[in-house]
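First, one chain by itself in structure tokens, the form predicted alone.
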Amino acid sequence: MKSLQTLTKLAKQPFLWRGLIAFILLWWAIKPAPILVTLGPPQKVVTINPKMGVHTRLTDEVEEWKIKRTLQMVREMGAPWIVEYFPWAYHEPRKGFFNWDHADMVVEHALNQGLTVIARLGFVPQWARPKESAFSYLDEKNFEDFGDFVYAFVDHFRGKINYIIIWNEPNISLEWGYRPVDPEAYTRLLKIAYRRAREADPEIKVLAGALAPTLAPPGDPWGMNDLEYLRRMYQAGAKDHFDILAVHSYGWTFPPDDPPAPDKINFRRVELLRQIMVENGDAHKPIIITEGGWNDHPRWSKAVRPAQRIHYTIRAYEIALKEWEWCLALCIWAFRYPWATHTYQDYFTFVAVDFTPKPIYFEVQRYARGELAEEKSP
């Protein structure tokens, strides 16, 4: 009651209202005008290597000019492919209610820059999982809900996005709801997603796997060896339910020409996954590396020196182009983050948060322009 009496007294003092109105008008007059962002004229990527790609991180980038600037810089570096994450929870916050505003913005700018978008789908909304569960947890009873989202996504972006990845790294517990991983269950999810995607667009290309390279021993609660996981997928009948295998290929401390071995994580480990595809009659299907590359953190035990990272990255693009005819694209992790992580993760990027290019950006750009090849010529 006392508070009400105080407010009543204040309301009877007109000078307070006049002051408040004057303040609002002043704020409105001096506030910065919103940045007008337009698509601009359509662009085209110029490169000597059409398999070059990067994984962008625009999911949580709010400002449109930053989205446009990121994709401009990808194009100017000479990479025609990008992988981008489109979280299910962001775009279907309630069952059957879809919001594509941010995704539309990203896709329109990417296409205008002449880029090909590979869409990574995952991240379970709260309504499709138990309370207190992780965003990567999806009960089998909700697999059809994910299938409905896949249908809606592919239908909405028909003619604009031609590649989708079903889930991310399902062979590690972190990405499978902190449960023991289950290649048979993932294959059942893949079958539903593939069917719904093809119902929406018969021309869509479905990427399976996106497996994390790991040497996890049998029975490890935190993950399953990626080679074993792919074999189990085939045994569960995955063969007829994907068009392209998505692979993650990190080099850690090894150079890109280091030979593959089942007991080693290196860049050419992808060749072992390829061999499993061949053994299962899938030699005709391509692979896209949707994550990979090297890190140049000064103290991380799995990092290399910055000059090595540059050399290894360019060599990896050359391998994809000249030695792996079955590799459709190599998308290096990661182009730029919306904010600094203040961890070793920042040392995967090509461009700083404020868009300052790192030396690797300029050297890869020179490679894409053919300038490095010209320097080697007599």
Second form
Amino acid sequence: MKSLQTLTKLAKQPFLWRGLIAFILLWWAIKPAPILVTLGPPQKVVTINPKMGVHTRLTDEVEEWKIKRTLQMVREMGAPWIVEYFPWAYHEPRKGFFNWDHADMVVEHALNQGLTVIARLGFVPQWARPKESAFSYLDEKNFEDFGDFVYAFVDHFRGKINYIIIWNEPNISLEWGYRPVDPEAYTRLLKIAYRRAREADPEIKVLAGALAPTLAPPGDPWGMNDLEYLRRMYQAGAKDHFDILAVHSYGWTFPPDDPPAPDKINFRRVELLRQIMVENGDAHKPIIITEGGWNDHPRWSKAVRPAQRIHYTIRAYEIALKEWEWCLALCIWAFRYPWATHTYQDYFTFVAVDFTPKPIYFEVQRYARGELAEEKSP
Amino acid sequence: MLVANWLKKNLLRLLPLPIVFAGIALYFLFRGNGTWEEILRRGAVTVCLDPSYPPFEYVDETTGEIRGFDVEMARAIGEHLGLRVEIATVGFDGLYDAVKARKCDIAISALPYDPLLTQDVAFSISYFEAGLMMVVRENEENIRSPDDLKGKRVAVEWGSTGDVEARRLKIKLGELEVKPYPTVEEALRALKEGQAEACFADAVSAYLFWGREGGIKVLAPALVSTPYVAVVNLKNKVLLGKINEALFRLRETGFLHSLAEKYFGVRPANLWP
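Can you give me the structure for the form predicted in complex with its partner chain, which would complement the form predicted alone we have just seen?
Every chain and every other molecule in the complex is listed next, the one we just looked at coming first.
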């Protein structure tokens, strides 16, 4: 009680309030100004290969200058395409309440650098799934909620984003809420998303699948063979509900020219998926490889040497350009991470966390500038 | 006032409270380290490793046994602690989790010290410097540091950390020819054969080449340090202290140098940073 009285006495002293106000004013006057990041003049990508792309990882990048620097470096490397993740949970934290601040920042900088954005949509918010369920769990009764998000996203970015991917790797359990995968259910989700996207923007291109390459045997609880999954998507009526097939195409230890085979995961496995599209009357539809490439971790069993990774990556871009007329873009995983993962994943990148370019960055850049072709010619 | 009245009335009831608090404090002050005691009870320490990185850890194809620098060092640590060593194999990417989840007591598997993981696991002192080294021919006396390479040629494995550092040095020195080769062995051979005055290579590759083919020497300190360390659970402070004691002893007695000689065929001057 005594201390309460003392406090009351103190509060009545005018010098205290004057001091407090002076302190706040002083703090406001001397606090460092926020870093000013402007878009800068609009840029264009200069490249000999317009199909070159990378998957960026700006979802969790907070600082605007880092977002701008990343996209500048993508442009300077000569890649006109990026795939970027726009998690549903981040942008619709409550049903019907949308926050596009971060997404706007990424998209504005990307467009200013002359890049084409392919938006990957997924990551279920807590309000649209049961408690304790995974971020990739979406019950059929909430499919329309996802459709509403797709509508809002496409509507908001109309004229800025022309490509959206519906979900990620739905053929593996991890990405399907740790449940047995279900191509028929995914196709029902795709149909809703396609309808809502077209309602928002009739020009939008909807990418289906983003299938993970896997040799999972029939009945495997962790996933379904991507070839089988695509066949079942067609059987379930997916054909008229997507414009482009998204494919993940990793080379592991095989060179990019290693021929495809149903029992092998390599870069050209995408040709088998293409064949299934042709068999189902979708020869006219393009494919975009939205993830892929090689890893050069010194100890990972699926990695190659750094020099091989450089050769294979450049050759892969060449294959996409010269041999696969049906391939609209090849977006290699991943340009840069916001922080180190401390696993083999760090060895997929072109640029280190601190923006130091790896040699592969410079070599791909030389390729995009046509310098490698000049060196080869006599 | 209300609180004061309540305290007066219930003073007797509250009397045992300080005794209870003192008891709890004494328990935390003098309780033993459960993990270390449990290891002592078992009489064995479990060491996790991924046997896919010779010469540090690999499976002997003839006997099927796991062998290597790390395996022998782990057994020497066990001997120092008076404990049996049980080896458990875990995939490289699962080693930290294995320690965190107490699936094993120590991970010794050519793991580099990582300052960003010190909130997750505890690291021992280093037992091997595996970083990027400058390598020169064995009779070279004039090149002692990267600054001596102005106007010279540096062989590197294309795309490697050595390549990154050589490109960086080229910007600093202005005059430097970076010569890329498809593999680190080819870069080291190019140095030996006189196609370059230096080579930037990781210590493991450099020592293996040096021991096998000779004609080169590895200069310390490392250009980019990558110290190999043992990893234990953050709560295993007693075990960490014992491992550090053991490693000090293995350093002082020359045991680690003799292991290097056995597995690399050379006796590097500076084996740890």
